[in-house]
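First comes one chain, alone, set out as structure tokens in the form predicted on its own.
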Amino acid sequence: MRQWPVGAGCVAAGMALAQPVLASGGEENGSTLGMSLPLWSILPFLGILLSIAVFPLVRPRFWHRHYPQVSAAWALILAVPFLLVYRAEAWHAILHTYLLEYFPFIILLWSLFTVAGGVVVRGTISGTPRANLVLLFIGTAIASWTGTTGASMLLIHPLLRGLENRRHKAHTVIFFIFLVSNIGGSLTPLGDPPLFLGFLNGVPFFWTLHLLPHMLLLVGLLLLIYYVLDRRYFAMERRDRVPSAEVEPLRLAGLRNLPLLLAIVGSVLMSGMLRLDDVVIGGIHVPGQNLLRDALLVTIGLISLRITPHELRAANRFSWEPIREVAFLFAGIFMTIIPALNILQAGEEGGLRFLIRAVQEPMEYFWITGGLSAFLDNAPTYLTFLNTALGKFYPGVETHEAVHRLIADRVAILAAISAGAVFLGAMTYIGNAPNFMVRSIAEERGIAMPSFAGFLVRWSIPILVPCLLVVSWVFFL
């Protein structure tokens, strides 16, 4: 099964559309289909990524008016020949993707977006380097327990309020994506979808705390870089700043939404623990607990809309445009990514066999798992390389037992797969679900965020990658 972390990740494994691939038979069908799909079938996926990267730069007005049509066009470019050639197999793969992955993904994001949008931090938020650093630290600290999407949706509004009187803003949002929307979710299965999948496949719930040293080193490096950078920008802006006439103490409004956020976490966690009868929709077996979870999430969102005064959402400058943009663009991404993920799941029998065969040492597991997670879906990528390691070292051994042997004998490999899938989700806007959502909310508030390529070339590669190299050298060499 493929999930977008809320990370992807998201509350409760971020995107925890979290049930094992085998729960619906998706892995077996995906592997069979992936064996026959040519590698060039991923071209529509590359096309939609290029559209997201290029159109906002060269044709911004066209893009903002017509991005739903662009997304639909790429989806159709893939879907029509896919259905004509593979017929029932293709229909099954498409229906499986939307019923088990896309709709739960959007429902979870919508509920988090709705509920968190009703929590308002009132009072004076200074937006100074020290205040921003504290907010980034708090978000990173809670992301493993609320999920990366939950932490992102809860804290992005106060962060942006603090930046209102700042001239340089985009860099703070970018580091927020790095830290709160991704890296902070690495300590529990609730933090990001790959870790939740690992938990469902036998990794002990608290084993992921073994990633604490990795996370602390990476977070420490990034926070240091951010603080130096933000102090420099702040010093440049200081001459233009007008001191506030009155400083108001901080206080929270909309507190009745906080229990609803906990209810979202509980609903997603429940869907990973409870086992109900499947419901067959169009030949796809949808686990009953998933339908129950989605119904609860919709209900929670509607309750939030009902009990939250309009003025609180207005104070957060709440708008439906960010969730609308994510819904349309990811509808196309989920369609066009089907060939890439099926080929990946085919392992050594698919067109990406050269990557599967390349992984031998922890360093290779870290970078290959992470590199694919940055552009594909980190949940199936994690599962693919976990199964690759289990099959390589413990062929024929039952999954849960093999996982425990891997922890006992080759724990660095599991740590490399886990850290790679979570940390490198921060590399691109599509590496984890909250990344794109945070960007959309920031742009809705008038912040000029970098393009898809700009985020990767100007920020991820020169700042995040060197920090990741340090982490991989210290822990996986």
Second form
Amino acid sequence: MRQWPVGAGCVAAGMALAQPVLASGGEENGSTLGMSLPLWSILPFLGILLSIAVFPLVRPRFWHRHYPQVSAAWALILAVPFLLVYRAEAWHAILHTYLLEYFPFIILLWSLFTVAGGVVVRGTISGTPRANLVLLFIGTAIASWTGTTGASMLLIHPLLRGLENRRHKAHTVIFFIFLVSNIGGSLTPLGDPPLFLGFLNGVPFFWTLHLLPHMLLLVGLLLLIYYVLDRRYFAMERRDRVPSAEVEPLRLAGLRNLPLLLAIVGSVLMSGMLRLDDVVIGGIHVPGQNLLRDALLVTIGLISLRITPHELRAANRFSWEPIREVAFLFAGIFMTIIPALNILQAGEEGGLRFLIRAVQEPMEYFWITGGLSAFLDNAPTYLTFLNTALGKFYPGVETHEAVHRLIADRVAILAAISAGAVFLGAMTYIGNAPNFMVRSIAEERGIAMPSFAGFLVRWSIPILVPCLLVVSWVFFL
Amino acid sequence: MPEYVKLVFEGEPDVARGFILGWACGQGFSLRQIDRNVLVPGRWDIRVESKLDSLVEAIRPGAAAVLIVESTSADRVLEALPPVADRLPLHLRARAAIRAAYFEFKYEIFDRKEAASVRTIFESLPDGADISDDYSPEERSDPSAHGAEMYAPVHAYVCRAEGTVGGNLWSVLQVHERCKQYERIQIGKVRLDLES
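After the form predicted on its own, can we look at the form predicted together with the partner chain?
Below is the whole assembly, all chains and molecules, this chain first.
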């Protein structure tokens, strides 16, 4: 078994030690690679996740200007020695990851973002506790079908317009982040990126509907707390409430995008049901149905761009920047995550056996996946713990096959990982992509949003965590 | 400009407030006049005692009530107190003239229109109020910002400043109230500079 020399700088030594196992880029199970990869090869993965978590808070301008370079740097720190040492195996693993996971992931997010960004909610809600509650409920209900980013983009502006005559506003935006930007996305692979990664790894499209009871309980508790709190604030505001601006009835524009949204759902569903011949690209077998799905998603996005008037996108303050961010950052994440996933898939034979041994019960999977999802991005965290479970119970088994066995034998573990990654993404501004975006938009509308620590200490820990304790006690104990 | 005094009564706060507000109504003051002549510190976010004073007050037996009253009215209120002293458990403990008042503020605003409105508050202060020399709004635009961003959000425009507004109590309170209309202005409580 080959050993990767200690110290990433020892590339030359690594080259000398490298003896290709595979003569060509043929298929090989990741567990073999995972058994030989040293534990420190996951450092670039930790590095990029920490960069995403820390830089926006401590060096926002540097991060804003240089995040593509930071992402590329971490990717190269992993890729160069990895390719030099493991050659064909490494090339195969990288190509496999990008063709089967990264590109489909970005294409889906792009198409959802493009189509959802063409729908505009016009008008103003009254900003009363009941109206806000209804808007939060609607946002939560649609997030699984438009994606949490799409639902947030669609509804944050009407919500903020409705709050203009309110004195206490920040709590409504915070519950919007909890519910619409995170928890609402737990029912389909379209809802939240971790679940789509699960789908790409073999979790059936409709399996995520199993999270409905978990979601309903959590959403019910949070909406109840929100309503009580907002009524209290509303009553306190009676004395000095600004007279309400004209309330325009809500109406949807860009309705031509709604059938396109359904077409996205249909395309993703189709790829889970249809079986077409594989297409071999650089030695990687890419299922034909996946290529068809991606082609359809690109076409749907292009149609949306063609049929949506520019002013509708302008009304949504639509820009390509969010998708550009996802594309750059996840290019780095998908590269650097390769060693971690391979080591985890190797189970007890891999360098992360301590993690695999440490996490046993669904409750532990829920809180550990969730706890890390709160501070690192939840999509790679989901993949890490899904592979932890697969490596623990089915080491060496092909991923799709292992996922099916996990669903058959230990469904509570998959539910715990999925719920943990999605629900606890709401814990901090950095837990899930739309959280920061919503905060930014609210701040530009003059709302004093809490700091990173304030969000965690004054809102997530006292309100979200007790609700999550109830959910985990009911479903995962 | 009205001059004010701080009155500290021994007795229940509700009794003190009730007595003075009742006295003002009896004098035929309009609600607007009452609002201006009798200031309840909690209503106006006025900090009437230091943390040490609060601690001393907490361990001292008996309740105390603090009210800020316009000077002339205060003299008349205090004249009205002795005749009812046997029926009303309320006694004046201390009286101090208020020389000036001040509060600290800080803001960070990301919308040009809102920033313009906020700057107007501090650039057209009412007579009797003044702003500290360190007030110097800093504006910055970032052309590289692209609207709503998810992983690397920066605001396209930022206006930030901090300072202290001071002067006559009534004028300072007017500015303090205007600041309350803007969530993104962080304001401290109004502090009093008392004549010793």
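Since we're looking at a predicted model, the values are computed, not measured. What we label the rigid core is the largest C-alpha set whose atoms superpose within 1.5 Å from one form to the other. Positions refer to the first chain, counted from 1.
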Would you say whether Arg313 is displaced between these two forms, judging by a C-alpha shift of 2 Å or more on the superposed rigid core? yes
Under a superposition restricted to the rigid core, does Ile447 display a Cα displacement of 2 angstroms or more between these two forms? no
Note yes or no: does the Cα of Gly117 move by 2 Å or more between these two forms after the core is superposed? yes
